[in-house]
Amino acid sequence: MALVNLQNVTYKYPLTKTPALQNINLQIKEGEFVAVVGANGAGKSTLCYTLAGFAPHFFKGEMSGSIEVAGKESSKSTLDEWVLNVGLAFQNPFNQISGAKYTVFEEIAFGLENIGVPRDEMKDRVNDALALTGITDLADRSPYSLSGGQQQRVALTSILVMQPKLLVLDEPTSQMDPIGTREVFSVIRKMAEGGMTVVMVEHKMEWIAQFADRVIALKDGSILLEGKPGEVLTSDVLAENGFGISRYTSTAREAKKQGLWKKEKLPVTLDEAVEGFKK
């Protein structure tokens, strides 16, 4: 049974003429890791805001269709009820740090304080979340003394500690180096395997191919293509519609024209490319 169910969802921001999302139909199973790709303005962030209840509850605007998460209907829930099931990490971590706490530990505990989690349980959950995302050494630092990548990890940890049923991530590794990106993807994959459902907006195709269960390609607010990462990310449809593709996919596509790529399937990752050119 689907944990997330969107039926004919269309959303338009206030004072705009064109919908940011148009007739979105989407079902996501519990424990599934879904990546969302698309150009700027495709509707990726709006989809995140819609899943998280910010559209239309916070941004207002016009919404039609049905949005269900964990059996609850968005239009029949308040935002403070909705966020108990859905956690959203923004693209810019500066927008998520509360400004009310002096240390990373306190910042991550802030959400648990607001819902009345007992003190001993709160400490255990914060320590576990810090260890999971690899930032235990930052616990006593000020959130504002950190690099952008470190702040992104803090923002992600502050959502994970709440243990939402649906985790929505809007480019959570945009300010991270390759090592940090791999570590965060590994953490998110582990959370999905533990039963948490994940929707992630991301541009890093190689990492998506390695870790996601399914990819959704958005264009002009509509779903252009969806399926398994290896199929969607190498599709001619993406190339024809101006999507960014993996450097390994584009290299192999050119090699195929010259008869140098013999495999039927194009690569997305370095390992796939190396294996294909060996043969």
Second form
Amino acid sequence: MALVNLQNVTYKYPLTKTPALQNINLQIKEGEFVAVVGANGAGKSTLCYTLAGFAPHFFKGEMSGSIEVAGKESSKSTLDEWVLNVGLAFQNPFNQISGAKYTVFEEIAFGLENIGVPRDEMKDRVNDALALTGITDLADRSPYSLSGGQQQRVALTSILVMQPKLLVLDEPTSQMDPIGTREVFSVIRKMAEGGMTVVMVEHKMEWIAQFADRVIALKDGSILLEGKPGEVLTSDVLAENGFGISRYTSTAREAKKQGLWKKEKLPVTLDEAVEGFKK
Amino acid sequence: MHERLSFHIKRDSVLHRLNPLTKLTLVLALIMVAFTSPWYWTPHLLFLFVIIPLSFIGKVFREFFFAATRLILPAAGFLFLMQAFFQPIGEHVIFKFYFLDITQESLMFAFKNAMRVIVMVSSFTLFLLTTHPSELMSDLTRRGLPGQFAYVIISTLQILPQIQSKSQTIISAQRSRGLDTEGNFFKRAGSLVPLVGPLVFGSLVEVEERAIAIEARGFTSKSIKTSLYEIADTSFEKIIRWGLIIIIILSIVLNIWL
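In place of the form predicted on its own, output the structure of the form predicted in complex with its partner chain.
What follows is the whole complex; the chain from before opens it.
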């Protein structure tokens, strides 16, 4: 059974005329890693907020259709129940620091304190989560003294530690260097293999191609294209609609016109490009 | 960067290990006794024989001394002068300056009042030096203080330095676009406008995001909150607290009665 089930979801923020999401139908299996791509204003963040329950519970506005996660219906739940199943981390790490804690360790424990996890279990879970995302050495630092990339890791860890069934991430690596990005992607992949379902908004196509199971391309609040990363990210439809595409894809597309790319399928990653050009 | 965001000095001492509520009650008792005691020398003796020794027990005498000389003494000194000059009591004039005169009585009165203020501020300083704010708040939350209230206090303490550094960034950004922040008073006041706008609106946007972030971490969850730290509270401390509360009540009652 699908963990996430969206049926005809349309959502309008308060005081706006055009809906931010239109007629979204989406099913996601347990343990699936889904990447969401799209231009600014395509509804990526709104989709995240919808899955995480903040639209409409926090933002108000008009929601129609049915949103089901882990067998619960969004319209029949309250936000504080909903967040037990769905974790959300978003782009700006600075605003995700609670401000109530003085060290990274306390910061990560904040969510567990709120939902009433016993102290011994809390400490174990925080230590495990710190080790998982590789920030054990930051445990005693003040979260405010960290760099943007480190803060993003703290924000991600603070949500991972709560062990949600569905993890929703809105550009969680925007301030990280390539090494940090790779590490975070492999951690998220590992979580997905362990049974956590992941929905992630991301612009870094090469990484999506390597790690995600499925890609959803959003345009003007609707799903434009959906499928395996290799297919969606190299599709002509994406290029025609002004999506950001991997430089390897656009290079190979040009090369194909000149007769230099022999394969049928276009590459997304460096490895695929190298292999294709060798032939 | 701002690693240190509170007065708290991390040391290992008896005073540090005391339950925050015990310390808070002690501070309150000291203040009440200093302000209500009918005996003239009470605040002076409290400061010399209770507060200063406590700063040694808490191993924070150096920091306490710094805070006292730089913060507390100037304020108390000012209060002393004001009261010495403007308190129209007594006949034994010591010093006359036009219409202002200092009498022996007003001097004594001013000395006592300045000392009372010193007791109040210095005992509170000592409390802040030896108590970690998050420890205080989680202890008070455990005793029934609403979590939202504790959050507002702590996050304000933490966010102030952030706002300060952000306003510095905005000033630099506006200056690089040609904003003149130097000159006479009116010019300077006018240059505040392009600072306040981005600061206030930016902060409002941030508040929304932060609300989402803490909500996502179960802030409004209805389950009973737990705490990462175990805060010691012995039955011995409970007895001390009750003793202090009796002292506080007595000093209030005696003050009304007498």
